[in-house]
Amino acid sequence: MSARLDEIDRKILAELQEDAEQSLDEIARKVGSSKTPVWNRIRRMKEAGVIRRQTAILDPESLGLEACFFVLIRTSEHEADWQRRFLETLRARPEVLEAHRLAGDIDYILKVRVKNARAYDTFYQALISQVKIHNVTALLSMEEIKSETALPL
């Protein structure tokens, strides 16, 4: 279900997803409004779960987390045991930043980042020794072309 959202709302959102450390003095003159209604604003859209929470987005090859995989899953495995389990571990492991459950031949896609292939195939390891996996494809980003956070709003 949808918050019920205005024009104001929608602008602070738009201001915090852009730079979330800004001040309410800045944000409140930017939306056309006072410090205070904003702050009842973002409480109010706390509380709602509309933002969940405020984080800082780091840069993955900074890091030295330079490879991008993305793991398509194929499972003959439906039960909710096994499903509890694959969730479970997906969860454990840091080096998955998204997982989905897809409709059509491919049961999950993940987004795993990790320094190199040889850290991958650690990961693989690990999850095929977790769970059984009918069949995994590992596809390597060559490029990150486009990368956004920010909802469209």
Contents of the next structure:
2 protein chains.
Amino acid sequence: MSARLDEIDRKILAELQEDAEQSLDEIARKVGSSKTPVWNRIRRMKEAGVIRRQTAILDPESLGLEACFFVLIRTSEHEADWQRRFLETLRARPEVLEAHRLAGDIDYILKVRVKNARAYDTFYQALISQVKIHNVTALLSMEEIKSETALPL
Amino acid sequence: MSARLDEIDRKILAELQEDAEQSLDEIARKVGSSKTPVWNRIRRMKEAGVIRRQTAILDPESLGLEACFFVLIRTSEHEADWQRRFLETLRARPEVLEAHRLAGDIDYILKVRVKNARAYDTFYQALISQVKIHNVTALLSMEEIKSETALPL
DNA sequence: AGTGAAATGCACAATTC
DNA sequence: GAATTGTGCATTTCACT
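With the form predicted alone in hand, show me what the form predicted together with another copy of the chain looks like.
Let us now look at the entire complex, which starts with that chain.
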């Protein structure tokens, strides 16, 4: 699964992670190459799935999304059908920004962005009404110390 | 802090979140407007900080980053100096993708992306050698069910 | 705040080295 | 695998409504 990338590929990825609006010329200059090879490398990395997509990062506060919760979930159900419904519910809900299945005694963790505590409760009620859940702990974020989309290269 | 945005602004943001590579013409067509007004709205939203930046989303697996941990941290130290050093450490470490200060008995949560369990241990050892931490629980992700950068509008 | 058009610049492709 | 050139499209600006 891991693609073979050389030093220049990694530099290009670093630039694209930092600012995807830069022109090819700028990127080429910074990585010490020129337009065409950089363009070809980017195209290949998109085809290989190394570069998934390009997106705009928005400011949650500006959109009135002032509450962020991490939700730890324990369940007693481990059947295929239960899991399918649970995953569908998570994927369908736009306030769920992240969802992971975990090893250990906590089964799932979610990251949920909402307007306020009341909006979280609405989400929570909807979730437990749709799938049976044994135990839920919500951790409320007081301060976002770091929020990074750039992966370490 | 919350900006006033009309229906067209929100539609533009939705398009940019989904695919920031689209041309102005395409976005304009989809939101039922035309090039110039869309361009002006985007510029204003960038100035207002609603749109923070534009970035490439990379595939962690392709980069060999196959392990993802959520780290729950309890500390006994709550002095300003300790906190400053702790935050600096987190911000300096590129494998820390998210860090939040929490309400409740768990003080911090981190999301950490690394190559493997050994790389996590290296990070962990570095962290506890730099700042005194009372209690750490690492939750290992087995499966990324959802990973979304797009905020709900 | 939106339209239409005009100009600049860039992305992309083909060709050549 | 990289440089050069060229075409067309996208971005950006402006004049007008």
